[in-house]
Every structure is written in structure tokens, then in C-alpha cells.
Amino acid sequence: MDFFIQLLSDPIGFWNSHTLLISQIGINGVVATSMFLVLYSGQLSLAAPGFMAIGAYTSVLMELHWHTPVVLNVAVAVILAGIVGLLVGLPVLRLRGVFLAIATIGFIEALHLGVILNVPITGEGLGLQHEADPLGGVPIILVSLVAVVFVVWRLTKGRLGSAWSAIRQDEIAALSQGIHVARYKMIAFIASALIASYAGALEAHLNFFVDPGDSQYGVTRAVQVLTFAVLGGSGFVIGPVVGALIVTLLPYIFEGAGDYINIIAGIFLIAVIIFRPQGIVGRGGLAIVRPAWWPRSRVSAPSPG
């Protein structure tokens, strides 16, 4: 409660006092907003740890070695990681739904604990310490989530965003109206990853240390983000993002549950669910609206005069 009342009655203060809680936030949803590109272009990809691992230790690994600027580094972080979006999605998006989705986290689980857990310049278990520049902190960070929303829903308005709606309702369908299928998908798979890789370097040098456990760059980050889009709705740009939002605050929004924060949050995301199964920002804005099997109301068509 005090979290509330500290927002409502003192906002600078809360800015001066919870800077590491919006920069997560505007994080998590630029990390939403990758998610959302490649479930708008009907794949179920798991992959944005993965490429937001790649983000964080290619930039991270520049400042230390080579001492080149922050900007230089992030910038080759992201291209490294489009890279590596086209060479795993040349096989892997041959693949559809749940195949998919294995497919990408069998990706990001070589890619920890093959390379992050294993390989001594990633330093292995013990993670990187490092002293570069944030990036100017707070707001780079919530800028930038604003300029890739508002990237990204330029482009489901356009030609792209057409094509990626065509094969999201029936690849089949696609092909028969011209649409290069392989194409798309790829392109979606590559946004999102140089996105994702975006995300996981401003998160490096937000914290000062990358974190090699699997919370960061493993299977639970991955579920973490699907949930982002589950809970927020992904038939809209924004809806990801939203669920990031409520995700990340869900601690301090319960926060007098203490060890039982996990269960509270799970019958929330259920009760999400089923009461909102498109997501809290879908058809019908924001209202919560009853459930398929919940019965409705008749209307009565007037009698004959």
C-alpha cells in the first residue's frame, strides 16, 4: 500500500526512489514488444533471451576488452544478434507452434549453458562485472521503449503488418494470395530479434553485471515473457507491454503476501485467464468481460404490433 501511496502523493519522490523498478519495466516491455512481432506473425518463438543474452554480453564484452564506446558496442551487439536471428531462423522456422517453440529453447538452452555457463570470457558461472556508461539511465530506457512500440505498430499497419496478419490466420491461405511465407516469418524473426538483443544491452549496463543464471537468459525468462503477452493480450502492440507492466509490479501490488507472493500471483494470472482469455488489452479495450461459459443475458426480440 505504501507503494501506491508514495506514487499518488509523491512522484518525484517515487521517480528519485524506484529508478531500477521503470527502467525493469521499460525493459521487460521492449522485451514484450519483441514477443509480440513474431506471435503477430503467427510464430511461437521462445528465442528473446537467448538474443537479449547476446545483447548484453557482446556489448558488455566490448567495453571490457576493447574500451570502445557504449553506443559503438550495442549497435554491434544488435547486428550480431540479427545475425544469428538469420542462421537459426533459416532451419528453425521450417517448424510451427509448440515444434517451435521447442525448437527456439533448445537455441537459448545451448546458448547458456553451452556457451554463457562454459566458456571462460563469458566468465563462465560467476557472471561479468563491468563499469560502463547506462546508456543515460532511466530515460534512454523509457524512450526507447516508446520509439520500438511505435516502430513496431507502424509496421503492423503497412505491408508487412498485412502479410504477417495473413499468415498468423492461415499459411495456406497466404501462399495462395502470393505472399512469400519463409520471407515474413524471417523478417519478424529477425526484428524481433534485434529488439530482444536491444532489451538484454541496456539491462547489462542498467545493472552493471551480467547475470549468467537462468532467471536472465534461460527457459524461466522465456516463460516470463510469453506470460507478458498472455496476460497483456497480443492482438495489439501495446498488449505485451501492459503485461509486462503487471507483471513486474505484481510484488509490490501484493506486497503483504511475503512468501505466498507466488501463489497470489498465479491466481491472478488464471483468473486473467479465464476471464480475459485475449488478454487484458484486446477486443473490447480494458473492461474485464465474462467468460465464454458464464451465462448471458437474452434479449427478447419485441413482439409483432
The other form holds:
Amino acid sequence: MDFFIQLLSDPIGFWNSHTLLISQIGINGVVATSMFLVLYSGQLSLAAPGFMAIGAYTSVLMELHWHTPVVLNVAVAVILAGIVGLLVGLPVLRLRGVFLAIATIGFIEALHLGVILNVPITGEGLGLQHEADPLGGVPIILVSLVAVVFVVWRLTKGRLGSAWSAIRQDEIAALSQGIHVARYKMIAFIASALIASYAGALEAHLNFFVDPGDSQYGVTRAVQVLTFAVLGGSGFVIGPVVGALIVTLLPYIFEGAGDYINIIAGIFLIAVIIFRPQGIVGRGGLAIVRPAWWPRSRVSAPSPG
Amino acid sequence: MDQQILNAIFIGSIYALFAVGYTLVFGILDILNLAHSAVFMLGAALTYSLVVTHGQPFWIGAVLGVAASALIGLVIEHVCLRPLRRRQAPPIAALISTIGLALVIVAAVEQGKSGSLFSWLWVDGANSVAFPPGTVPNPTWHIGDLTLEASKVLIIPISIALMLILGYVMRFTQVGRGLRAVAENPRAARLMGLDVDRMISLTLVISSALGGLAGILFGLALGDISPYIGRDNVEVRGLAVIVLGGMGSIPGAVIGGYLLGLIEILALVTFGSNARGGVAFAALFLMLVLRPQGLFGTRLRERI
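Could I have the structure of this protein in the form predicted together with the partner chain, to go alongside the form predicted alone above?
Once more the chain from above appears, this time first in line as the rest of the complex follows.
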């Protein structure tokens, strides 16, 4: 509770004492937006942590070995992720639904276990350490978040967005209307890869350390990012950002739970998704579930015939 | 090398037993039950606590462990799946609610220390423990270069017998026909007078009991029981197994389990222990790209 009291009573002190938390929320928001893009175009892709790893390792390795300026490092990292996104997307985007999800899990795990933990240049299990933070901390992250959300919001309002929406609702109908389904899906997939890799590069610079753990670039992270998007609501661009905010803050919201925080967090997750399957940000009210023993309300409908 | 192939068959049996439950739920509901790996862990953890902390004989611990897993199956259905089905929510919502339940189960075991709320369930916190030697009689034979331990060898007939029984039930009994009808078309099944909700509860109970049993066998044979065995060992590998065999196909899950065990051991022998996981996932990726319906799948169902 102290956390929220400080937020309201002493915002400046709050900002100064929680910079790491605020930037983590910002980065999670950017990743969640990348997840939003693929979900909005009807693709259940969990590849984001893989592209984050590409962004993080490329930018940090360039800095460590070639001492190039940080802007160039991040740009190269993002472009590289786009190329990898194209190469992965070509075979994988023929799959749909759960199959796409599992294929992308295969991709991130093969990258994580096969490449990152096995190639000496990535520091293997030890990760990479690097010196100062060339970005200057929180402001750049929040500015990035706003910029990314704005660009994605504009995209969903335009021609691309209409095509993605049509594909999400009914792929065959979209195809019959002359929408080039494969092309638009690929655009969404690559755009999401670019954003995820940007977030990965930011995160690596924020933490002074590239951590090769499963909670960073493995399935655990993928599931977490999916939770941001679904919990927040994937119908509006702001939904996943709200989801990221709430999930990242859960340990503070349920501060009183102490050691049992994960139990409370899990129950909270189930409760939100049962009462609002469309997510926190979305149309409609609470879904009140009628238990089996509750009497059915009588509906007076004209009998047919 | 021979010993390694034998190990591949042991671990493959456990993968298969775990994945059969996974694929059963997917085949009937088109939903990935991500709490399945937590049930796997809970079966092992509860049996360990009953045997070591509460001093019960192993067979009572195992029976209660499987029963508790089956009960969790009912919880999954009533808490995570049925309310969403009533609301006709997209299947992706069920993915998140089962993740939530998995989080609760793992956190409850993780916090089980002496003096905490869950000390009756588990007392070793996040540590990894093993059954004390002599929990089950474990004679060991040496044949040529091979070492055969009874606890590992027995896994193979137990798994195969269970999977044959399940296959028989699914194919030749009235209950199995009902389950397959629900898988084919729930609406039509309801019109034919089947209680669809009850069939789905039954599916979850069978699936979770198998998952819990796989966990118990895993803990017994590999001597590694911790709150994280589900997440680290079978969560994603189970996905790989059902994809290799074909989503929703029970014989596919069995063959896929042994195939993944073999691929992993071959990778281990050829490239060293680090490559083990990576190679398995590369195989999964290739399978999905080249033959998405898997070895035994006949068609692709796309609903999410």
C-alpha cells in the first residue's frame, strides 16, 4: 500500500526511487505492443522474446567489440531482427492458431538453448556485461513507448489496419475480397519483430547486463508477454500496454500477500480472464457466469410456427 | 551407446505418458491445457510428501497422488474452462486461465516450507529432492554393458499398458465413442443426447491422472522432485511430442514421446549436453514447417 500512497503523495520522490520499475514497465509496454500487432492480424505468434534476444545481443556485442555509437548499434539490431523475421516468417506463417504458437516456441527455444547458450561470443550461460548506460535512463524509454504505441495506432487506423482486421476476423473472406493475406500477415510479423528487437536492445542497455535466463528470452517470457496482451485486451492498441502495466505492478498491488504473491497473482489472472474474456480494455461489461444450479431466466420468445 | 538408447526409451515413456494427457484434451477441446505440467509436478510432489513427511507406504502415496491429480483435473474444468465455454470466449482465453492455475499450483508448492500455510503439501521449498533409497524395492541387473534398474525398467510396461488401455477405451467402449463424438462436433453430440460437460470433465480427469502418474514415475526414476520439474522437463517438450505425433492423436503422442527421447539422446551423444534442448526444438520447428499435421495427424484444425 505504501507504494501507491507514495505515488499519490510524493510523485517526484516516487519517480526517483522507482526508475528501474518505471523503465521495466515501459519496456514491457513496448514488447506488449509488438505482441498486439501479431494478435491484431490474427496470428498467435510467441516469437517476441527471440527477436528481443537478437536486439539485445546484436547491440551489446557491437558496442563491446567495435565501440560503435549506440544509435547505429540499435539500428543494426533492429534491421537484423527484421531480416530474421522475414526468414522465419516465410515458412512459419503458413501455420495458424496453436500451430503457429508452437512453431514460434520452437524458434525461440532453438535460438535460446541452441545458439545463445552454446556460441562462445554470446557469453553462453554467463551473459554479457557492459559498462555505462548510453541511453540516459527512463525518459528515452517512455518516449519510445509513446512513439511505438502512436505509430502502431496509426497503422491500425489505415489501410494496413483494415486488412489486418479483415484477416483476423475471417481469413478466407479476406482472401475473397482480394486482400493479399500472406503479404499483410508478413508485414505484421516483421513489424512486430522490429518492435520486439528494439525493446530488447533498450532492455539490454537499461540493465548493464544481458541475462541469458529462461525468464528473459525463453518460453517463460513468451508466456508473460502473451499474458500482457490477453489480460489487457488485444482489441485496442492501448490494451496490451495496460496489461503490461498491471502485470508488472502485481507484486506491488498485492504487497500484503508476502511470500504468497504468486498464488494471489494466479488467482487474479484467472478471475480477470473469466469475468472479462475480452481483456481489461475492451467493449462490454463484466461477464457474469451463471452457475449450473442457478435458475435460468425465462425468456418470452414467440414460438416458431 | 546401448545404455543411452535404453535411457532414451525410459525418458520417452515418461514423455509419452505425459503427452497422451496433453493431446487428449487438445483432441477433444481444441485447447492447450498449460496447467498439465503443474499437475505432473503436483503428482510427484504430493507422493513424495506422503511417503517422506507423512510416513505412508509408497503405494498409498502414489494412489493418493494420482487421485489428487485427477481432482485437479476437475478444478481445471470447473474453474478455468467451463465458465469460458459458457461465455463462448476465444480459446486463447483458456490458455491464459490455465497458465494462471499453473502459477497457483507451482507457487503453492514452492512456498511449502515448515511453518507456512502449505507445509502439509511440501516442506522443501524450491529445493530438489529424491525418494530415499528403499522406497520401492529396486533390484539392479547387469547384462553385458547395460545396467537395468527395476524402477526404470518398470516404467516401460506400465506406460505401454496404460496407453493400450486408453486406446481400447477410446476406440471400443461406449464412453470412448461419446468422447470421440464430442471431439468431432460438440453441438451434434449434445443433440444426440450426450452430456457434453460431463464428457469434458471426464477427459480432464483422465488426462490429469495420467499427467500426475507420469510425474510420480519421473520422480521415482530420475530422483529429481522440485516445484520446477514440470516447467523445466515436460512443459514445452510435451508440446514438441504432440506436434511430432500429430495434435490430438493418441498413438501419435506415444510414438512422438519415444521419438523425442531418441532425438534428444542422439543430440546428447553427438553434440554434447548443451545442444540437447536446442536440437529437440529445431526438430519440432522443422516438423511444423514440413509436415504440420505431424506423423499421424490427418487434418489440421484451426480455431484459435
